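So this first bit is one chain, no partners, the form predicted on its own, shown in structure tokens.
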Amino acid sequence: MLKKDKKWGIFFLAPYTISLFVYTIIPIICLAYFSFTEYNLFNPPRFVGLANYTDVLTSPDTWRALRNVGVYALVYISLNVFLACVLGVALNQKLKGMKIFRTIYFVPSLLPWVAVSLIFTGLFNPVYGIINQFLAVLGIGPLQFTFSKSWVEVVSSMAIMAVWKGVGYASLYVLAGLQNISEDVLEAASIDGAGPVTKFFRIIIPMITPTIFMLMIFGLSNSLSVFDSFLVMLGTGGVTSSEYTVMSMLIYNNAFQFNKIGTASALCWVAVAFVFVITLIQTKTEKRWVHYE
């Protein structure tokens, strides 16, 4: 009987393991191995030692793209985290329909990059975009979001439209955080005094940490991986200067446009590094604010 369940244990299995090592640890292998070579799809790889890592990590372009990452990071996890929490005590409220502005909430994150960034597309231009119209009732702008020279505003703009896409999702995160929390906690908090911004910052924050910590790291994966957006954008927003590159997009150049395998994947590598530090940085400052209890 154990021998029998064993075998449908192996055949059940079987397509997961399969997939893994087709679609994640030889890719990696590859990975690994084409960085160290001179290779452009057309001719066999040759062997080049660490002239691609040097290229790399001495060109401008990657360090344009990793402070690009950073800065796009910075505004996008602060926003996200900050909007998230509020949106989530929000949503907790006990009142009739709430379901229907979570679903409402949700909805973008369920809509493609491409969609979002056409549309935002409209939204951020200086002219005739209804943000600037409505900037200009408050006496503010006109702002030139994606159609700036200033790499700030440009990376900025980018992650603020990805607040409003994800914010939504990561609601529901701290939703569900907000569910641990006793209701004789936020009770006895108001029977002393303790008015809603206080009772947000002082207990429903730090009862929380471990999901903002959570989305904190969620955040940094996904500000690495950031692509459609910019592509669309870079591409129909008048910007093309490699000044608002990001490493997913210099990759994607390197790959498909330049065919140098070696220096794309040399690209990958240095990526994995800085999400590591990154992770790490974040890993020991973890015991000092985040707590399980």
Contents of the next structure:
Amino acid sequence: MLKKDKKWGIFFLAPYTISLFVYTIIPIICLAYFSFTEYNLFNPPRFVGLANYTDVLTSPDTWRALRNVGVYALVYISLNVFLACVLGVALNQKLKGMKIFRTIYFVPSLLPWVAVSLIFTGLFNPVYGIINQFLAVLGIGPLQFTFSKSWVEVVSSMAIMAVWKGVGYASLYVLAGLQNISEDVLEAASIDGAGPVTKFFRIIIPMITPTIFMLMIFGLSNSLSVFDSFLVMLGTGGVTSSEYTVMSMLIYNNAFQFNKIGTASALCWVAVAFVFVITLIQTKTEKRWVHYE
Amino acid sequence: MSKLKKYSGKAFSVFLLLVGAAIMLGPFIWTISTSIQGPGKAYQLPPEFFKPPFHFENYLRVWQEGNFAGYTFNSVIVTALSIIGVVLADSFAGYGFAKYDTKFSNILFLVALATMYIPSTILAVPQYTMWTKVGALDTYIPLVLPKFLGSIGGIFLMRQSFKALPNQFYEAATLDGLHPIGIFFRIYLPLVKPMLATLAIQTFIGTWNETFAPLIYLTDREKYTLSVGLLYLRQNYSENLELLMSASMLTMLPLFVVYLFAQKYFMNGLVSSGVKG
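Given the form predicted on its own above, what does the protein look like in the form predicted together with the partner chain?
So here's everything in the complex, that chain up top.
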């Protein structure tokens, strides 16, 4: 690029620089400040030291929310990654009509969470829902899904819905990853007598570990920000029973329903710390099982 | 023998895909069937599928009484403005990062990448207090204005596309006396049209489906976008599953249509966002 034109670089980057400072960096600083204050948007913030953090960390709601997010993430990530791998391998066959399958699996990921959750409130209905009608034919159930009294069942059902919505999208990443595996390797394995299951677990999975790792990282960030579906399924006014709450719901209730900005800000930092710790564990253990070529 | 194995493998894959496809399509078929049922029909045993009489007026009720006409209009406005904003701002900044390699731009880019890891729900708290202070609550300004300044995801896509184009164009155009702004608009921008389409579609889906921001910023029911309108309908007609399903169909329809017509641009975004890069 011509040297004398360098000042034009600043011109092109000016709007984004403003955005980055005003809409991201200053808000982060404010969030840190608010977390040490009592602030309801109308009166000026009042400094309260660590009170918000002790409140938040001693509140059972916070721990329930973290527990729910944790279980949701566990169910969602493990099911989503496993099914995406199976689906990716199946979609990798060179057959006519594969494009139609890809479309069918991909489309749910485009849809709004609110609509998908509304549909699943109907499907999950313990008495009239068609899922239980099918399970009855197989001699299973009836299951309570999101209408259950048990939080594990509620949270797992929410995660299963998310898998239905997202697995097609995830499988496209697997499909892309599979393009790096040469046919020769699989051919050689077949000659050595490896069956399809052995090939799947011993060759295909180890060779797409970078893709799997990426899907896990995405899955974690999706799990932490899960909000719309819980809002639709579990509560109407936004104030849900704390038994089934998640972090973003707690933040939403405190900040936007009760105007407790200080408490909400402290919750935000707890959420950030939670992601940080899990991401740290993920990246520390990455070397043990992710193989880059 | 090995040939037989190969075919059985293929057959198994197809079987798996068919079962999966049924699981993926089932909910949609149920939704369509429920959306044209009479009141209360969704709560009866055994369940009925596509059994006349059909109540297509459910759609009309949601459109008129449920004000989905208004919500759709609002969503179209917000989405259209967002697309214009994102396409302009992200290509502007992406070009700045790609073609002007300065110390400032390098540092800015690193800082920007670091902010990608902050969940948007968390930033919403201080951003909301900011919009309260400037009196922008219950307007579309908080939903649209930030998009006119750029966001890192799209900027990254655009930066990659501009980087792939040779710098010689710039030098040649300068020799011909073209202004740096002219070089951007008349030479480089037309060359990245496919990526602009991808960005526009991603923005369309993101904004159309957005719930959190409209939920916290909009209080006047007349200003609601579709997803918040759906939430409102759920609060007030929770027993009328047939209306909820018609409304869901109305909300999802534009997404199906856009996907049908612009499929290749969806995959374009997926591949270039670093699947294999």
